[in-house]
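One chain comes next, on its own, written out as structure tokens in the form predicted on its own.
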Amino acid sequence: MTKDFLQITDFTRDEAIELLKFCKKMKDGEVAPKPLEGKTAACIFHKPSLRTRISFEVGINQLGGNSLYITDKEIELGVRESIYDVAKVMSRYVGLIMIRTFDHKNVEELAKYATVPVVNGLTDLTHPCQVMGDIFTYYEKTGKFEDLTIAFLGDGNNVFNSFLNLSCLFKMNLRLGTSPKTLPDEALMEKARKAGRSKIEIHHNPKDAVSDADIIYTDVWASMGQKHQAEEKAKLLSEFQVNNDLLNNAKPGVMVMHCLPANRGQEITDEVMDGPHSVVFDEAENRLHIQKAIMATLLENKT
């Protein structure tokens, strides 16, 4: 078992399946581990947060621990002190580190030198906790976690990159409906294709992307740190809006997902987000449950 959770592929396929099953047991109240009892978990935030901060702090408390909120101004990771020194010092104080930041390489370096588990709460490259919560939501509702078609519409961003990693473990048709100028990370695309478990497709026609889809997924077109590109990306991606007309091209029981926050009326309409196909707020709730399962798993305490 890996010490850290920086990308979904840090877990093996069997470990990921066990994580989903364990998460369901925790959510159903069958087990209530307290691996952080008497310990503190450090939560480093370089980006604003609603779901990540609240779900991690509540989850840490439910696992028996205390959470410590740390901003970039307080430690200036890699500026005021080297990442090596920060990792070594924090490992003497806390039982786990969660970090939500920009540069994925900084998270990798922090995990390399920390002696306690490090969890990636989001970087510009990946958002693994979100996507594990998303696939748990589908698993909870259907009993399935693979042999499905996921159509992601919009920017090839950190969330889609994490779906690429997920496709290395679970068999799926993974489609990205996007413009030729908003493609995902090339290295992760190549990694997913080389894994050979899933079919990876890029579509520039949104109707083709969602044809017979089990899940239609969307996200904001300009992520945090990219808001200066918002106008340009809106022009590139306007035809990929998730609306009722688009849903008519998918399966009748298609689930609509969004990782939030949403720009209602832009990448998704109110009618869809608040409609019968939406599981958006179930996903948000399940961030709490999957993150608890991830932390408990890393801390190797499931009793």
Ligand code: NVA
The other form holds:
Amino acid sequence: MTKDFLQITDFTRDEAIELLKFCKKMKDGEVAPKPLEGKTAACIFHKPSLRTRISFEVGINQLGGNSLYITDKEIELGVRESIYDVAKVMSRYVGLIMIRTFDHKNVEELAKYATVPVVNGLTDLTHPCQVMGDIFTYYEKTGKFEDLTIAFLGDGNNVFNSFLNLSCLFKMNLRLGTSPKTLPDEALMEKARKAGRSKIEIHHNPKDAVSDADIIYTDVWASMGQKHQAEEKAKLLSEFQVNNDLLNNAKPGVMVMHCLPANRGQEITDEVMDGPHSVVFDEAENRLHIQKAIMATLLENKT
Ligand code: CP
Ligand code: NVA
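Now show me the form predicted in complex with the ligand; what you just gave was the form predicted on its own.
In what comes next, the whole complex appears, and the chain from above leads the way.
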């Protein structure tokens, strides 16, 4: 079992399946483990957050612990002192560290030297808690977590990169509908293709991408830290808006997902976001449940 959860592929396929089943049991109230009883978990944020901050703080509390919210003003990770020293010191105080930051390598370094579990709450490279929560949302509604087609429209960003990692564990057709200039991380694409479990396709026509899809997914076109590219990305991605016209080309039962926050009227219209296919608020709720399951799994206390 991995000490940390930095990417979905830190879990084996069997562990990921077990995580989904355990999450369902916790959500249904069949088990209520308290692995953080008497402990504090630290949540480090270098970017803003609604869902991640609140769902982690509430989840830590429900697992019996206290949470600490820390911004870069306090630690100045790697500037005021080295990541090595921060990892060593924090491990003496807290039972778990959650971090949301820019550079994924900093999270890897923190995890390498921390003796307590480190959880990735979003980096520029990946957003694993989000995508595990999303596949849990599909699983709880359908009983399935593979043999499905996911069409992600928009920027080939951290959220899509985590779907690439998910496709290494669960068999799926994973399609990205995007422009030639907004492609995902090459190394993660290569890893997903090499894993050989799923079919990965890049489309430049949104209607081709969504045909037969079980899930249509979208995210903001300009992620945190890239807001200066918003105008350029809006031009590149304007055809990839998730709207009713696009949904008319999709399966009647298609689920529409968005990690949120949404830029309503840009990557997704109100009519779709508030329409019958949308499960966006279930995804937001499930962040709480999947993260509790992830923390309890890493802390090896699931009863
Ligand atoms: N989806 C998500 O991570 O939302 P926040 O940025 O609000 O945490
Ligand atoms: N891709 C988005 C996800 C927000 C949850 C970002 O990084 O800003």
